[in-house]
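Below you'll find only one chain, the form predicted alone, shown as structure tokens.
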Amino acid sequence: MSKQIGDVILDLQNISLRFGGVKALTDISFNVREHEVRAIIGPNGAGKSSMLNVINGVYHPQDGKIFFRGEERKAMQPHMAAAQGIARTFQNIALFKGMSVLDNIMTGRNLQMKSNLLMQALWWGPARNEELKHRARVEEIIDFLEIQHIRKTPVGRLPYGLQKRVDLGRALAMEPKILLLDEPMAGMNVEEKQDMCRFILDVNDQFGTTIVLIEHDMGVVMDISDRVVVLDYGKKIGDGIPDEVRSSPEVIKAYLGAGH
């Protein structure tokens, strides 16, 4: 690829996560570089979502270290991860169904707002100017995602593919350094997948956002990823550029079974 991949921004070292006696992740190490699209793949139950939950502070691993921009991250909560610049979309869309597209995306600006709740409620002075500035940024995101025609529509009325796009918009409104995408194309038809691929690559290219995604569609993963890490039963079985991973006997065995 011609794009410039930067230094390591996120480094996970020997991560192990257990729930009681169940090992979700075992001694997993990999890193993420600035401006790359980094995919995490593996069969169902491989530990992919657990790893994403470790990155954004939902789960705390019993063993291992996490370094973000060269500094070790101690016990991290999701809101702290968000404040550091790690945003996330979810496999099961968690939008406010009764609110408009614009208002849903505006909720992603909350961390950026400096005025207090009273000033926001009164829409007075600095709060008014601040909201107008944030609203302008949200309108840019709406234009970028080509959803101007539904900006006032309640999200609950939208088809699934467009709800996924709004979810992406809300995450982009946080202006993240790293964007975590949990199966962004699950449940989509071919056309919706093509649109989402285009937006992911545009976010990566135009905004310079580093992207970490979980995705089951191997064609999509191989097309848009710079590097791929493969998990199986909570262990890492592959890590490299798409062509290396695709031809790995261990990866082929995990996906297709020993008989293939």
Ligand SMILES: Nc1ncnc2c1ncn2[C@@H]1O[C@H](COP(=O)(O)OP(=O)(O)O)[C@@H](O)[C@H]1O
Contents of the next structure:
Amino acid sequence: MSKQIGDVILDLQNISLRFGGVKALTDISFNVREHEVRAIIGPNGAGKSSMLNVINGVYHPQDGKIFFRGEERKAMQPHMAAAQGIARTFQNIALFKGMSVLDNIMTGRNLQMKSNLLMQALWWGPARNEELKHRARVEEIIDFLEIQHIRKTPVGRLPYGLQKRVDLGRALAMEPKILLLDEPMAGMNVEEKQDMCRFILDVNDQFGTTIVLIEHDMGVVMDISDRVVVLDYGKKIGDGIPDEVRSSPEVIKAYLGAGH
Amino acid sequence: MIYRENGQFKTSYGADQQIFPIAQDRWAVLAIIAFAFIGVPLLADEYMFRAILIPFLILSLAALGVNLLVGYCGQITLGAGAFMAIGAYAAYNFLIRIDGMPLLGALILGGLTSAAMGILFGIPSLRVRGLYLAVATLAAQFFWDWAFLRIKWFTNDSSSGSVSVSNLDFFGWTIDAPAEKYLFCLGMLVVFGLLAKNMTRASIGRQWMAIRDMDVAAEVIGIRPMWAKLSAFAVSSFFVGVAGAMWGFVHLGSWEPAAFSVDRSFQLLFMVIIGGLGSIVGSFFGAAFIVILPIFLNQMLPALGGLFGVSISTAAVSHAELIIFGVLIVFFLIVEPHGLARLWATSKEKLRLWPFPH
Ligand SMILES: Nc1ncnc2c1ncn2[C@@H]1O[C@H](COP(=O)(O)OP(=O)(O)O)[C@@H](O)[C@H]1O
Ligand SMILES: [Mg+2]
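Given the form predicted alone above, produce the structure of the same protein in the form predicted together with the named molecule.
Everything in the complex follows now, all chains and molecules, and the chain you saw is the first one.
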């Protein structure tokens, strides 16, 4: 691979997260390096989605430290994480159902739009220009994801596979440093999976975006990720390059135990 | 060839983001506005202005405000009437207490006061939603009902709480005759309609809708829920407050707190539900419907009864009105939450493809 993997950009140390009596995550440490594709795998309920929610501030762990670009962050709200360049997609698609594809992706530009409410209400020159400038950028994303034909369609009317793509588009519109993808290929057919893989690799390749990916399809994970973390019952049971992880007895046991 | 957009290709995003991207729509709307400004004043009589057109225009403005909050931002309110009252009484106080305060200044300051109160009473929306928020806004309604009745300063010490405004002067134009009042209200509605449309097609409108549709995801892409919700409360209350001030100043002339009771709040909510949640034009449909229906029933039901030899009392008519509203609300909430506006859009869609639906 030609790309250059950089320094640690995100460092999670001894993260523990509980919901009442449920231990979702127990003492988990791992890091993410700039420009890499980092996969998180593990059986259902292992705590993968919770991990992403910790990274972008939806959940706040009871113990542990998170360093983002060398700085410790505390009590971060999701919109602050977004402002720092962390974007994500959702396991259960969380698009804005009543809005068109175009508007959904435009919301991803929100953080970069500066004109105030009054200027927007008046559609005043700078507000209008800003709108058009970001529209042009969003159109590039629409082209990239090959969804030109549905740009004006309300997302609620789209089939599942396309909704997943729009979800990715909305996250990409933020031009994130780190992109968190929660099972982007779940429920897709082979062709759709191939398309999605191609998009993810292209994003990683062309824009240098760091990617943290949760995925169940082991073939896909082994193919596209640089390093893999394995979770089981909220504990980390493996961490390394795909080949290492695949041959680790503990990982094999967890997966066989879970019926995979 | 009544409704064709062949050959209208957009060559820039600017052209594509116009308010009415289809040329026929643009012309139709311009024609309607021109007719409203020129044709209607020539055709309508005093009764039409007073009983139908002026109330329709002002309530359209209020419904538009409610729709921004309820339809676009997904927050419920049962207190819109109170914000009309705040707008009306605040504008009244600015007008009588500040020498030389112009009419427009008073209306806008009334709206701004209402917006500030909207922010205050919108704060519960940061913690609660649905039923609890409805109850909180209802509490605002009762609080202000009480305040305007009991706190005499608000009503300039008038004993009944009744106040009046005369000599409406709009930059030298004395708004007096019903046709003039109509034109003033129409002008205001056009301006505010444009502002609303601009907001809903810009970043702020998308933030509101994002919060409405999926608040967790909205926050994750960087929308601050507090800003989105409170700005919706502020803008909505501003619109409603200006409408309230116009209701008092222009439509009623003199009024008491009962003019803005909880009935008004429900009426405005019904307008946006029937007209179409999350639709600007829906607000107008809803207002038209609710203003015209009672008048229509008043004329029609007795006539209909006459045909069958039964006499129908006024009480029966107003009961019929309530029943019809009830049925329609249930119908729209269950079958077509996007209201008359969606029915209209669907028929237009069909017309665009007609006669080849595939
Ligand atoms: N908001 C929540 N409240 C309570 N329990 C939760 C919540 N989110 C996750 N959990 C629990 O945490 C555990 C891990 O869930 P999750 O992170 O969704 O796993 P995965 O994504 O690996 O399937 C599960 O036992 C789940 O029930
Ligand atoms: Mg999950």
